[in-house]
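This document opens with one chain alone, in structure tokens, the form predicted alone.
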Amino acid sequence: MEWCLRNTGEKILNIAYDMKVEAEAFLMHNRELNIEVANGKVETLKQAEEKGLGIRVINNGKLGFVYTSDLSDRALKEAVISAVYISKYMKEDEHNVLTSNNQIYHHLSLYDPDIEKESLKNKIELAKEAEKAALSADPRINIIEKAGYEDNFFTSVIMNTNGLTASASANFCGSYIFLVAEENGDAQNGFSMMLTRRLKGLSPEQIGKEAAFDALRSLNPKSITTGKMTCIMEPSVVTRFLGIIASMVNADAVQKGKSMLEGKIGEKVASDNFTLIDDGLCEKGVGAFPFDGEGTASSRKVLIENGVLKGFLYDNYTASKEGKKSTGNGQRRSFRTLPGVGTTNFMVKPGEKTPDELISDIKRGFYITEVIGMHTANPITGEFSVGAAGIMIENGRLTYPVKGAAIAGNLADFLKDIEGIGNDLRFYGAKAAPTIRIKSLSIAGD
């Protein structure tokens, strides 16, 4: 499949070359699978595979983008010619560059045979054990929503006219589970997931021992006083708080002046023990490729280094505007998209405690599991006000479960107010996180 891509692409330049303007093909083949089981028995089964292209030209400064899953001779100098008409009409723009062809390319361990080896019955039953694990751990477990097993595999093909070929495929496979405790009436929600790179690494017993634990530990819950408390938020907590972050350290929003970082790079922003990084090149996140949706080598990039700001996540647009160069943070979600900066495996860097040191001089407190709507978190100010769950930490000891909690803030102040970081570092998707711990959070409840 990589050599048809790359056969494809060259067909493009070649178009491209004749007609005189600057070009990329950024191709790609995508194969996906996802399974769930309800009561032992499948509910969903679904395969899917798609490839296609997206091409860009530059024409005296102009772009023009164009799409397509067509992939025929025919369709191709379409494209090509389409996208040439469009950059006509689009404003002339100096900082529209294309990543040159001196790249040296990390070698990655991304593919795991055993993902596409293991048979279609297997993966089935992979679903289920989560499913099993789960309805075992305890006996108010009584309502499995869904449990899932999913995998997907990728190559990715970006050549362009500056001499540009870079090519490399990819897979991991995933397991997951909603599911609901119920006791004296009362209903709550667990859920886990766990994404990997390796088959051997998946583990959906684990995954559904741990949705069953969320899950009964939230039983019963109480109200919480206002005021203000040390908290302790679990990793899963603190990667929502870096999907704020991550726009925060945005090239492009800085730019725009749409961070709060903006001018403080070399300035103390977050306390000495917290160290920020974006690394393309960290093989346990599923984030890791040799290369960012432009072509350009991945990197591993120290953002915030014990609390002062380094510096910021570029693509070539934002780059070329400030006279740098790329990061390697030129993302694309498909073939469909033009590249935008983004994050790679975006993590916190893990302390030495144990959650347990974390709480166990705490006189009262707040350990947080659960954040309901970050989205409404603003970048530029800082400012958050969102619902929150827990339990109380009472003479550094855990004791009963909370809800309808709110916890409010500013990220400058949240990010300074940082006293103990966990070693308990966790991924989640493409982004990774230890417990940490909070000197103090303003918490509204009755």
The other form holds:
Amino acid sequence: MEWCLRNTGEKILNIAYDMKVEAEAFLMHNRELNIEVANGKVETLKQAEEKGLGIRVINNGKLGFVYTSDLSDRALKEAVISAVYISKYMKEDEHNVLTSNNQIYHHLSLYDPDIEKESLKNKIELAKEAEKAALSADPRINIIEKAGYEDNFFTSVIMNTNGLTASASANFCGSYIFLVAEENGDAQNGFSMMLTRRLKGLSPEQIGKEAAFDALRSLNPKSITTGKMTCIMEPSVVTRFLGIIASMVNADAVQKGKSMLEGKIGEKVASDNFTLIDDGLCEKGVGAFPFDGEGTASSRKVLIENGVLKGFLYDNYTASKEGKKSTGNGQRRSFRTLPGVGTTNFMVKPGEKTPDELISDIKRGFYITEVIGMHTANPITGEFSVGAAGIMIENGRLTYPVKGAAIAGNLADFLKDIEGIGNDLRFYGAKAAPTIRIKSLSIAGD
Amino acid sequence: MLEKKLLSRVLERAVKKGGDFAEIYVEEREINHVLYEDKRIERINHGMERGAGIRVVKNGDTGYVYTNDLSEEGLLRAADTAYHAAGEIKYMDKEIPLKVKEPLYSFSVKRHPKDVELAEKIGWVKEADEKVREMGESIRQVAVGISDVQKKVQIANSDGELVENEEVRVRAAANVVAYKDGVMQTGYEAIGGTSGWEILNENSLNDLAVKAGELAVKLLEARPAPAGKMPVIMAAEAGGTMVHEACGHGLEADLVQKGLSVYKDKKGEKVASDLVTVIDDATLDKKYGSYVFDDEGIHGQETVLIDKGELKGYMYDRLAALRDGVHSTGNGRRESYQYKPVPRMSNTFIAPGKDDPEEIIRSTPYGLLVKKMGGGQVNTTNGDFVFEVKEGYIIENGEVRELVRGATLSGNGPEALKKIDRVGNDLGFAIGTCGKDGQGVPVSDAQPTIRITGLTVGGIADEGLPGIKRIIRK
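Switch from the form predicted alone, shown above, to the form predicted together with the partner chain and output its structure.
Next comes the full complex, this chain leading.
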């Protein structure tokens, strides 16, 4: 497949040379399998295969972009012509630069042949296992909304007229389950998931049990009274907040005046114990890859170190604007989009304490297990106000479940109010976080 | 697009081994997007994509395969794989001649995206940006984006139906950031429709952007929203995010059948106040969620979901309809050939009532008036929802007082619908991209001005608001 993609990339570069423009071909081939089971039977089995191409041309400093899934010679030619046509409408910008060809890529172990070799039949069994484990955990688990197994194998090739050729493949597999526990007319959701690079590391049984535990502990909730209190957030909830924080350390947002962290490098923006890292080389996370969507080598960056803001994430364009080097964060979601600044593996450095130790001295607090509406938080102002569910903490112990609460605040205060970090780092896809403790959050209830 | 004969051959191959139902969905899509930001063209995106999704259903289980290899060989291989996915093999031969299914209505496209030059579009966004920046120093950033999608589809199935359809959708949006004295606020406006560019002339794009700018500037002066339970009036102009979240998702048949909806087993029962009628209607002219055929080749239609408070029915796609022994309501939708269809909303709204909107406000002693909503989310299993208020005002003694920011509303679908005690005679639409099962589809939603007697407003808990405290203590 790599050979086939490189061949197409060469054709693009040749057409570009003829038209006297700089160009970059981003080619991707992706194969995925998703098995969804219900009641011990396969409900949906989806297999997909797609190839596609995204072309960037730079025509005297003007950028043109086009994508196509048609890789025939005629379509390739038309695509480059369209990209050049579009470029004529763009403003000349010296910061439109393609990656130079002197990149040194780390060798990363991102491919597990076992995932490819495993039979479909066994993969179906893996999908069923999560469901089985959840159902046998407790009789109150009686609805499985969705349980499944998935895997993904992709190859990415980037070639440009600077003479750069980058190509690599990776795969991963995962297990997930969404379920409902019911008791006395009350119904509560439970969820768990795991993505891993090694088939042997996948434990659908653990996923099923975790989701069951998640739903059961939420049954028969009470409401909470409005006020401020100390909160504990589970890793999954912290990763939801990381999604918003990611857009504040993005150099593109910073340069456009859309981040509240603008101009704060070297300043204290979070509590002493908070360290935030973006690591494209951490093989454990699914965000690892030797290079980014522009062919720049991936790296590890400490963004916030012991509370002090150290730097932002850059792609070629934003780096050029500040006379810096790209940090290898020019990310693409697919061949359909231009590269833009994005995270690789985005993580909070774990601390020393166990989650129990973080809770033990809280007289009255809120242990947050779920937030809804996180996408409504505002990365520009830092304001958030989201729905929350969890468990009440009384005298250092988790007591009764709570639902229908809303938590609100500003991320600037939130980061400074982190007073404890757990040792239980957990990956959710390409984000990872431990349990954290927040000194005080505003909670709205009844 | 593909030849009829080839479509037949693929379907024949897909059911050859005993599938109950097979379908091929072929899609050709062209997208164009222009984004103006930071006083320059930030991005122009042009894309062409072709692909096919093949589905084989056997005993209610689905095998789905998609590919962008549209050669005969590629499609037949995909058909084999789809079958393999669906279950055990049992050979049978069946010829599937295809008959074209005619549309029942059509949407006019007056200014087809093909007829609008890139230079003209750039002129629109540039002018809109300038108009917003004229508002003054506090405007920190402006982003104006316009996009159009032209989609050609062929949907053929083993029942011998063939649908060939073309769809054009356009969308424009403006996002403005305002800044003053360390406070930053944003305003956002969007319009869109199943339509050509006639829904937008240059002036209305300017108006849209200026409106977003005005909100951002106004919010700079707003104080944080109060927290607690209080009556909430939602103005018609706020659009129908509430109805979309509070009941729409829970009335999608797949969720109901899986026991994941708070509305399961409630057909014929009272689920809302007498004043509430909820309709999903794909046939509305030029609305963003409208379509002539759904993505399974079923005619779009109007479906009454709740009639005067009584639950009438759910939204179905083919598969869910088969399970319940009913007909599809034409709500089987998919984001693209990469996804299997699932029951989805189109244009969903609460039907207008009889009350004068102004009088509803006058008769409210205290509460929150919502003029603009943001995004939302629902837990369909228990009906809990939350959504963002972009523009909200305090109501005191029947009068609209100051703007507040940072509010969210959380509540429970059926409870909120039962608490609707006033319904206005107006109707306002909003557009959005609705996400479910990882698929985004264009929808619109609408409502008249309504009053809900009590919803939890989650703002910043502020001790200094006597009016609010009173409500909390009840």
